[in-house]
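First, one chain by itself: the form predicted on its own, in structure tokens.
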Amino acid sequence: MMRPRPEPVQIVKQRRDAALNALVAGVPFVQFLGIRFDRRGDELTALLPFDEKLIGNPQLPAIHGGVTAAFLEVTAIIELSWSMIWQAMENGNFDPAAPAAGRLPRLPKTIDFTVDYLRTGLPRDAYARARVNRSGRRYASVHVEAWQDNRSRLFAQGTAHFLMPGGETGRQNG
């Protein structure tokens, strides 16, 4: 018997962008901060392109602590949630047209978040990588890392704990 001719890179990754897509704009917080998410392979990068609504001390001026941790939040939630995502299209469990039709797995819900500000977020694009540390049935932990020019030189990480979504597809509000 033979082997399944393997799809087109091509087709694979327009439906892979297309479930990122469509998971990102379920996300209305997400186009306020006018969030964007880079794709390469597995691994998204969050940027956080810089606007004047972003700043919260015009004196420094500096990017509102807010936002920082929201920028942090929105992260950990859109990787958590990628992460299943990517699973389930490796393994073949992932019905292709479900993000056109809107149906992507539930959200994970937070429980706790911890933001450490390590210095001032400058007026200039942000960028943020989450990084699954733990991911189960019920609960999931995710570490979440932001910087501006430096990769190294972090301005702000948090810590999440998610309460994860039942094996519903289709999205719930609230």
Contents of the next structure:
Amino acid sequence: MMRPRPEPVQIVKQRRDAALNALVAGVPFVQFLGIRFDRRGDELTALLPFDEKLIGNPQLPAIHGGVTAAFLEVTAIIELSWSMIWQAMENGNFDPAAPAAGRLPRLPKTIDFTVDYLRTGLPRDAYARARVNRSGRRYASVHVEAWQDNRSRLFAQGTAHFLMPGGETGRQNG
Amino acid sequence: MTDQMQRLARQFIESIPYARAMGMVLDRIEDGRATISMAYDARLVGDPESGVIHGGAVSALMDTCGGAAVMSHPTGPTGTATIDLRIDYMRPATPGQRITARAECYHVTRSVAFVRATAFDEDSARPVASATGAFTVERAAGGKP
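Having displayed the form predicted on its own, please output the structure of the form predicted in complex with the partner chain.
Whole complex next, starting from this chain.
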């Protein structure tokens, strides 16, 4: 039996990038903080370019703890949503016209979020990656790490629990 | 709380660029308790479908309020930074309504402050979120413990 010819790489990339862009561009708070996402295959890295308005301690100076918390939480939500979209795309259950039409899966809701401040957030760009440790039908647990200059010297980490979209009713199909 | 300490704590809040960007207002500060609020702002929305403010904006409010509560503690800390913060999101804040956080620094040691905070929208009977956190305490050299 002949395997179907793989799709051209550009078509695949375009579909994935369009889905990611729609997901990120749709959230005003992500735009307010200026957070962007870099994609390599299914792996996302969040980027928070430094801006004066993100300062929390003008004397040091240092990034505001609330900015750090928000950056971690945004990274966790986008990663979790992205993992759902990715799966749908890979299974062929994703309408490629949906992102452009603003039709994306509903976002997960944060139940709780714990952030550890490990070092001062310096006045420069920050990066973060999240890992979905458990994603069930109703709940998900996501760990997220953020760093600045050195990947091994985290300045903050966090764990978040989420209620999955449709998880409130407990009557979700599939 | 002396006038000088009140002024110091207010300066602490009002000199924060991020607090200004989010439109935070210091409503009350006294003896290890602080109240800070912010208006509903479309730029801070986290769920475009419902118009609900992003959890990250609420956590910034609670973090700032926690820091303010520490600064206003009668033992007179000269600076503080968050060590950790856990936030429970109890319900979505109603779109269009002002969000108010109240924080209480319920215990301090020489170098650590323990804080509880609660956030409300205009329905003050049902909290939107609650938080607990530990903060560092900086003290002036030679100051009392």
